[in-house]
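One chain follows as structure tokens, the form predicted alone.
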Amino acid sequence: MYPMSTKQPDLTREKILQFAFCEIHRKGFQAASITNILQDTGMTKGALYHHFPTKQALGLAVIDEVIKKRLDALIFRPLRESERPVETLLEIIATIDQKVPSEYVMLGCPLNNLMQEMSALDELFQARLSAVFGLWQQAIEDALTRGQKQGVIRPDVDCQPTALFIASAWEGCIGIAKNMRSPEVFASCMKQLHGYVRGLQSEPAVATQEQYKGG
């Protein structure tokens, strides 16, 4: 059997989404220009509106099909699939500044940017953005909960609000680094968050990690 090729309409839709994401990330949703997106993609307005009948529909699709998928690949899925989720969480936090392009810091987190811009203006945006952030919080909460069952996280840790704090602090680190236009600030801030998560661990787990690092 020959491999199935991706249908042209699917390629067209994906191309529009990727260029729309870049335009929105650079300028924000309200200032994003459909004309610029069409120029970048080389497509007609009819082709764009065939897939996305309104600018709002395009923005919502960017949230669901670009931003959420990128976060899933970078954070949610690795935590979900890890047998040692707390170690994985610590590794992601420790290396995230190396895994994202420098423009990510300069332009800010796409999710947080849209939350700041659109949540008070559009209920559909607010719901979609909250849902993605909820997945982020849930992924961390599940990692901490499983860590507790494995004896890695202290039993006194309340995993739900702790996960909310970690996800919120994570976004805050990116926001401050964007404002200061400094990848170094982002790395420093995430180092402090890493220390906070390590502080949630039980003493035997911390001792084991230190022993491992010491060879």
Given for the second form:
There are 2 protein chains.
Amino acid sequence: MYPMSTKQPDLTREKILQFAFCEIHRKGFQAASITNILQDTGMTKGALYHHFPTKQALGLAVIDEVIKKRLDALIFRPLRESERPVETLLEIIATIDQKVPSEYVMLGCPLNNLMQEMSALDELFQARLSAVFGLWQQAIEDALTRGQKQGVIRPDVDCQPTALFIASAWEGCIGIAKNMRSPEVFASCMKQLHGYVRGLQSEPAVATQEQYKGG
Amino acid sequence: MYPMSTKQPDLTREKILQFAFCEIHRKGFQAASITNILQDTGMTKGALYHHFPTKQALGLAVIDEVIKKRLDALIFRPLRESERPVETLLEIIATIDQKVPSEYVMLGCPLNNLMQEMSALDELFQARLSAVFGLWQQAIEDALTRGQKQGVIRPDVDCQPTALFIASAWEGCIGIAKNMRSPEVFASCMKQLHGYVRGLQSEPAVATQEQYKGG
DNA sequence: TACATTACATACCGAGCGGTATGGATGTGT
DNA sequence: ACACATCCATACCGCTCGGTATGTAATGTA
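Rather than the form predicted alone that you just supplied, could I have the structure of the form predicted in complex with a further copy of the same chain?
Below is the whole assembly, all chains and molecules, this chain first.
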């Protein structure tokens, strides 16, 4: 066991998942080629179909074990663990383009890409993707709700639909920037979203008013 | 000619375009099957490849001759021809779900679907799709600019990035509602967008404040 | 050490795809 | 009426895809 045996099923599975994520992110799920993924990893169909019964199962695993985890580390957890969730939300919106590989502007959000492609075609994809997006929406809603209790969000804000709108607009901004192939468009859009969230804050609390990165 | 001759190339071409639009709208461009389209229309490959050299050319024609025209009739032209463009914009946002087939909530925006799928893969698609989206953004920007001249939009609003954000959020709302398979989510999201646009209006002008459909 | 199970590699298959070559039917200009 | 271009139908091709059947080496178990 300790001398690094040749067969390491967990690592093999993880490696396949990572390369599958990349291929799917670049080509979309349907256009993603099993053969290409295997070619990249240097493995064969025997390995892949030992760990995943079908291409669909591989796609679903990518959603749960790669995409969800990345979003959690990037957005959900910081919001959850923050003591000033509204400030954290604003900071994430303002700096998200720096915390993600620059090529992601061209490739778009992996979650949104799959949602647009697969939701209408496959119920299992739809369910998993909706679940992940639900986490996103919930993370924002919790941040707003906690902000209201802290008095930094106006009491008249209806947090649930507001969070839904923020998450939707967020995905929309990423999608359009991807289409435009323009980091500037992405920055501009996210700045507007930033302003929208700031507009939800209570009037007295203008401390974080001009925190947005200069430009 | 007058007795409805058997060969009507224009109608044939248009028929192919319409069925291709439906197939692409439902399956996406790559998954759209030429064979399926022909099966639906009752035609053959001879007809299709006489009018369109490749599948790509068919897709590009669908963008310019179907999607663009529909968006123009539904959104761009009403905004352009309106004398109160801001009110018109608000009205479109508030009633868009009634002016479009109900199944479109499940299928999403044809433009956005193609943008998400094809922009990263094909430069010609990217160019055409960006052009159409640019019309959208420009239509909103013009509406806001004219609104500013009329005094109904606050002078401090920067119309260009604001229009970009509105269009992006708009597409985002459609995309998320499609993923959720929920007309209610769509209505909720668009209501928030409606509120955002209202927030751009000058304070004195509260006439259209509560125009949003009851619910 | 003997054996069963896991973890892969290799070769192969049917199906559906976009695209083409060819031929015939229809309209058009002269 | 004849030549010709347009319009469309049919049959076919090469390719790639996801998936499988089979074999084999490594690993866990007794």
